[in-house]
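Have a look below at one chain only, the form predicted alone, in structure tokens format.
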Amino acid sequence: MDAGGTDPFAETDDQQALRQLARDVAERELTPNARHWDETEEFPQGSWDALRKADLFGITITEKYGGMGMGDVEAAIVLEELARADVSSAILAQLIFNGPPRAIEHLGSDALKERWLPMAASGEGLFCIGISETEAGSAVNHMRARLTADGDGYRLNAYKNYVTGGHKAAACLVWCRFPGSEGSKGIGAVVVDLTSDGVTMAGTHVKMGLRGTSEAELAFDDVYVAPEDVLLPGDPADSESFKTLIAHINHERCGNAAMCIGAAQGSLEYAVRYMNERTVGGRPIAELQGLQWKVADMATQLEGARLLLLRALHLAGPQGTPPALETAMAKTAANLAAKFVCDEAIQLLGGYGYSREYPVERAYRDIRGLCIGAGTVEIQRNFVGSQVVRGKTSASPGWRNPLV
């Protein structure tokens, strides 16, 4: 029976055109060089230049500052298509779409917007975010980064670890404690020009995957922070600024999920092509029922994650923030689906899947890092579980609060 329904997540003509543009750039510029960036651990400058030439950096930045003024849905479309070719290169766009520029646009002063957003929209400079520290990863409220008063401004002393792209960035959004801060109270954020006196790039990490976008260690030694460089001041009497910053990471988590879906989609497509070309006994292995079941499970998990992400994105609206519960569910599902799909793609290719000559093993190594970044799978599960047992509900009309 034909239900006569329509797809609530169907893309508009403009969104389809944006997807095609991103795919064209990815296949033409990213795919041929992805293995090179991975093996050499070089910054993917060619990818950066290609994205800049295609005007893809301005997706989420308002027209006033040279961008397109689009939302999370469009950002996810571009990130998915870029990650389908190379996750390291997609992260360059992620840092602009859902990183410091998004925070500056939503939370910053006019002075911060005028200084940094045109640079982000044009692709003139990369931005990074400094949150993690050696003893404060997922437990952000244990951070030591601190501001001390200096006239009308402050002095920043901090050592930030795993700062994605910090070795190439023009500016860093640094989460830190304002004077009098303890625990989660008084935590806010400032924007630091990385050419400032007292900023040092202490080193980069050698990683399993995402090797084209290194994780830097940044030291801030008595760096002067002017009043106009404060994105969100922390009040030592409450944790409201900290809550605002945490909520804003939902943009990044959705971008993370989109990249996982893109990498998994690329791996699935590659495996299917291989199955149709590889013959055993004169028949393509795509005709083997056991392997078809593998593909069925891969496609089903991937589509489930995609739908959860689309729902979180659409609940955000054109310029809002994706809701926390739906975002956590989407990131968890996308991380786990990508691990499963990429691992199965390796298995379907057999020995070739394990070889660095083929892209599926690189995709697996890349998405493994995304299962840690922007809040680990375990942290997402902690949040989802704690909300559900308290009777908090998803926005789904079919969800009934068991405590009511």
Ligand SMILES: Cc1cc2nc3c(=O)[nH]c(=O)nc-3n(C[C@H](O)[C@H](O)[C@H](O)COP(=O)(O)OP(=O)(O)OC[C@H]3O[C@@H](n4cnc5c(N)ncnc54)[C@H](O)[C@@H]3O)c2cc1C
The other form holds:
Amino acid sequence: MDAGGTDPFAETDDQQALRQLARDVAERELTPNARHWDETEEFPQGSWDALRKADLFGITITEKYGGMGMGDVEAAIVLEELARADVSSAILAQLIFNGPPRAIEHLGSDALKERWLPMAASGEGLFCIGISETEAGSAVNHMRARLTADGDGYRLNAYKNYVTGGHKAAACLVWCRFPGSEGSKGIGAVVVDLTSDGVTMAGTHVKMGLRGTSEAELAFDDVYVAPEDVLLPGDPADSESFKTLIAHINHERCGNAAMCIGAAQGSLEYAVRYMNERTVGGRPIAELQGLQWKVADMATQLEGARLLLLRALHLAGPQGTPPALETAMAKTAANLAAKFVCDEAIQLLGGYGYSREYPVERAYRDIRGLCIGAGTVEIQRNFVGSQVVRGKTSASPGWRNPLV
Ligand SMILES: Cc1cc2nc3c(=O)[nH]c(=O)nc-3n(C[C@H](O)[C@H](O)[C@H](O)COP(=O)(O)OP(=O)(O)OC[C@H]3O[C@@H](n4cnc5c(N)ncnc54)[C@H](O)[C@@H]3O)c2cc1C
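Form predicted alone done; form predicted in complex with the ligand now:
Below, the chain from earlier opens the complete complex, with every other chain and molecule after it.
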């Protein structure tokens, strides 16, 4: 029987076409090479070239700078499809869609947009974001990165840790203290050309997963920052710029959730195909009710996370920023669902699930990093809990987006 209603999150024809394009690129170019990038820890150049050829890098950048001017829903569609095949490759798109170019587009001057957005839209260069430091990860307001005045501009001294793609990027969005800043007051952000004098790539981390895209340590020693390179100035009298930057991270958090959902979807599909082919005692294991219950739990958690993400994305509107509470809920649900689904997929494949020759263990290792990046699950829970105990509910009418 027909359900009799319409799906409020149904994709438009254009969105469906975008999904198909991303899926075709992912299945043709990412799936066959994902294991290679993982085993060798090489930068997934083939994925980069394929995304560039398909014109996928520019989808969220305004037409004026060579992009297509789409929003968070479309970004999530592409990220989900790419991560369904390979999360390391999807991260390249995440850094463009929801990283520095998006911040420059929403918060930057015309000069910054003209300098960097055409490069991002065409896929000519990668971008990275330097927020975390060795002593300031979750407690980001303890950061030491600092600007000192130099003529009309500044000098930047900073050591940023875990900068995804920092070894390959053309520019880095660096969160830092403006002169006179203490605590969360006076924190702003600047865009640094990584070929500038004083920038050094101190090393890359050796990781469990996401091995195609390295996390770099970047040192900035007295790097000159021109006035036009300031994305958002910090005022030592208040923390308004810091709050704006934190709110803008919601784009990245939604992208992180989309990648988790994509990787979990890929693992679920792989496990279901395997269950229909694998026979034990003459019967496909898909017929075992105990295993069907696992699949039911996997699909239910995944769909719940997807719905939370869709709500956060749709609340953002075509050019807005996803709201904080709904985003934190979506990231938490997607991180936990992906951990559960990928883990159960390994179990359903038995011994083969544990082998690096099958893709589900790679997906598990990859999404594990996404539960830490862009604000850990615990930090999301802190925020959700602090809101709920104050009586705020999801999509609360009292909520106001500071960026709109
Ligand atoms: C794959 C990956 C990619 C990353 N990419 C980037 C990037 O591109 N740019 C960038 O700047 N950073 C990046 N990071 C860094 C990431 O943002 C930090 O690792 C993260 O914010 C946690 O900081 P930390 O590692 O210092 O852990 P800590 O802050 O030291 O936390 C350690 C543990 O304590 C918990 N914890 C901390 N404070 C609280 C609290 N108040 N309540 C409850 N629990 C708490 C944490 O959740 C965690 O479990 C990346 C990390 C990973 C894993």
